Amino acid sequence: MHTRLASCIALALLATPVLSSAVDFSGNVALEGRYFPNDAAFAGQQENGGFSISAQPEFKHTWDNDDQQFTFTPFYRWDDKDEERSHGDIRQLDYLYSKGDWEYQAGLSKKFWGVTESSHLVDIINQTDAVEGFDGEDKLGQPMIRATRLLENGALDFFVLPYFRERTAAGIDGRFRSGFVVDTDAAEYESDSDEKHVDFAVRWTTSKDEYDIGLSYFDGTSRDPSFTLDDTTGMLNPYYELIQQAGLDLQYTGESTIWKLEAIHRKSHTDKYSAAVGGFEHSLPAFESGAEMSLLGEYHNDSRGETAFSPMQNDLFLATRYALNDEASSELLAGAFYDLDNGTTSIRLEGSRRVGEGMKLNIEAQVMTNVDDNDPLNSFAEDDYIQVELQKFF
């Protein structure tokens, strides 16, 4: 796999220049330290922390009257504990072509679905990049071809999936993982084309008034594995089975408060179930330095109840969102996730400050408390971490 990447990012530079000297290039590098107090709770794992660094240039190119559009993004981390967090990958490297009432993009792409903030259900193009951060926002780039017809008030997306990215997954090093290290190089799937199965999207939006509305279907290998124990490697072999579903995601902004909605029907061979997770965000006046605050709350459930997979089956989130709204784009958001069910609660922190010229300095931090032990997150239990980065643009 690192062969294949490093040909296709070799590739991709020796093209750039070909289309034209007037690239525009971008993009930043990062380094980045995590810290954890608690002692590990499995074996091999990493104590404390450490640092790790990483570069996401990009390089587009455009050209006649901008109708056409050349972008290349890769990506690569380097981390001293995890061997398995140490990747690189492809986020984007795709060709878009304009005209009139259509768009047409094909190559390694990223394609985001979703209005909520503590989850995204609809969100199923692309593969999480689950070494990158615990909170699955980060996504690898997917192998696409897409057709968008725009609307008056809209747009209708087709897409054709013809490869299929399997999810990362720690090492024995790493932290955020079971007491049974995930095999990557062992994934199996329910087609017998593999990885090569072709899967297809559809989405269609539109806003209207005050209501912005997405209705998709997806029929294809699903992005969330299962695993199944290896009794002669001790490791846990990922399953990624055929799934077809069916999202609808709606916004609806008011004067001070925005309700948001996502929710799907997911069905395959084995299971049949429904997911919705709603809520709003609502603004508060402003202070008198110009500071803004919000507040948040969200509800998930899920039909499959405590037999989910997923740790949000009947779980509430609520947050506040602080935004000093200086010049150095100061902003807080402080939530935490309770389970109805079983008391579990996880408390997370975010925020982010420019500093200097063209640098950011982000932190994280997460705590979770009362972990029941059928959790999902219980394999977490000890992995409260506090994580900064300093990123430099250019």
The other form holds:
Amino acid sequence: MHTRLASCIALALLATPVLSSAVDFSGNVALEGRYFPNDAAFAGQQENGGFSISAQPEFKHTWDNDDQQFTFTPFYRWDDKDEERSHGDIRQLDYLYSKGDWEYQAGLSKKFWGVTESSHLVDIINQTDAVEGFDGEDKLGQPMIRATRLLENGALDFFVLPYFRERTAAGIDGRFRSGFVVDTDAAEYESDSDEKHVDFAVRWTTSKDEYDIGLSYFDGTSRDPSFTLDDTTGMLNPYYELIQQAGLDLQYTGESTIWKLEAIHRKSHTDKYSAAVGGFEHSLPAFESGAEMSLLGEYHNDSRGETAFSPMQNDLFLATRYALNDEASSELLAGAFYDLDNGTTSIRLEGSRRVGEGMKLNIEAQVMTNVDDNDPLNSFAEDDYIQVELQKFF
Amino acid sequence: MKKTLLASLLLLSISGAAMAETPAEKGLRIAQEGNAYDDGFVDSTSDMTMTLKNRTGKTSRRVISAKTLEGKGDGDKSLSLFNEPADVKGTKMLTFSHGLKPDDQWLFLPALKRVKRINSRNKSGPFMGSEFSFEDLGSQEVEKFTYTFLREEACGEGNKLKCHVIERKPAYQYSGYTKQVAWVDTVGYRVPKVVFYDRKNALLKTLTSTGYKQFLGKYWRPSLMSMINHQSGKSTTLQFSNYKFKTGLSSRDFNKNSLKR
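Could you give the coordinates for the form predicted in complex with the partner chain, as opposed to the form predicted alone above?
Every chain and every other molecule in the complex is listed next, the one we just looked at coming first.
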């Protein structure tokens, strides 16, 4: 894959000057520092924390009245502690063409599906770039061919996904791992064609008055690995099975309260289960200063119960979002996940504001308490952290 | 003589009754005429530069390009694309405006490639930290207000225009205002000035629009809108350029799925 990536970058860089007359260049570079107040739980893990630098430029060329677009977004992060977190990716390298009610896209790209805030069950096109952050919001570029038929109040999307991206994982020096390190060079697949198995997906969305509805179906390699312990290496080998997944996402947007639901049913040769997350986001009246506050509550359920590999089998998420609506767009989200079966609690804080010229300051912190020995989050019980990131946009 | 006076008084009052239009009716009629005058622009695109100025004079800038599609039977559809500040570059906001029903609004967040439907509860909130609130920038559909005609007076740059002065009270929920007083030009329905009163009915802001240009021989659009907040001492200007009309936009350009492009 590395050589592939390299040749893709080379190709794109060669192509860039040809288009440079109308290439729109933007992106960001960022400096990030992390601090872990607790001693590491496992041998080899970094103590205290460290720093990291990342860059994500974007080259975009649009022509033909924006009906044709070429986008190239490489990404690279260097981490001073964990060599598995020092990694590169092509977030986007694609060509888009739209004509009438049809839209076509080919290349590496990203598609997000879903409505809820505290987890994304329905979202399945892209693999998680797990070393990027604990929340799993960062995704790897997915090779795809997409055709979309725009409908009066919605769309029908067809995806062919010809190549699979493996989930990234922390190395020996990294936090946010179990006592065993994942050997990303030893991935195994249910499909005989391994990562070259061709996946398919289709999604229908529509909006009617206050309702936004999405129905999706995916047939292919699961983005979520299971692991087997390799006796010879003492490492965890990821195993990716083939699945079929049906998904529903639904949002009702009331004037003050938004209701959200995501539900999936997933089937494989070894398992069959359903999971759902649903809740609300309620906006309180604005303060005189113009600042706004909203309250969020989401409930998670997984039919596999406590045997689920997912930590969200019967959990509650409660949070408050505070937006100052000031010149610096200052925002703060404070929330907590609470496991209704075993009491495991994790408290999260996310804040951001614009600073100086074209810069943004992001702060993220997490504290876990009352972690149950059998909860999937138990491996991360000592990984409380505070992270400060300064991004420069251009 | 007495009789004639009586007769003419009678006549006067009859003709007065025939033409009688309460201030509320007259206000509504002018709003409807203004709306009708703007009919047929079909679609438009423009670039906006918003300059925020705080009390100490420090400024910051937002650059937005906007597309509008005229609504048929319902409110207009609009799409705003943010180019500055750099950290929100690529963010898009899609709005389907309605009369009394809350507007439908979707936000596209480019970093997450996520389209998020948002509610309009806090339409009184500042737009990107500016002195313009969401409700100031939304499409001003007739049904959104109740009207009272106040008077007629000279208005605009150099007082060269003649204006209807109309008080309008928001008919929708959660407005930040008890009322607005608008100066509406009697010929071209330009709105050179609007004064806003907060929830306590105290003077809050004044919006002055200047540099009006006429497009397609009919439609007037300002080059500069200046909003002054009398309570905070802050101000925001909105500069418009590259107005284009009848550019061939269709509802597909305002499909929430096209936001992700």
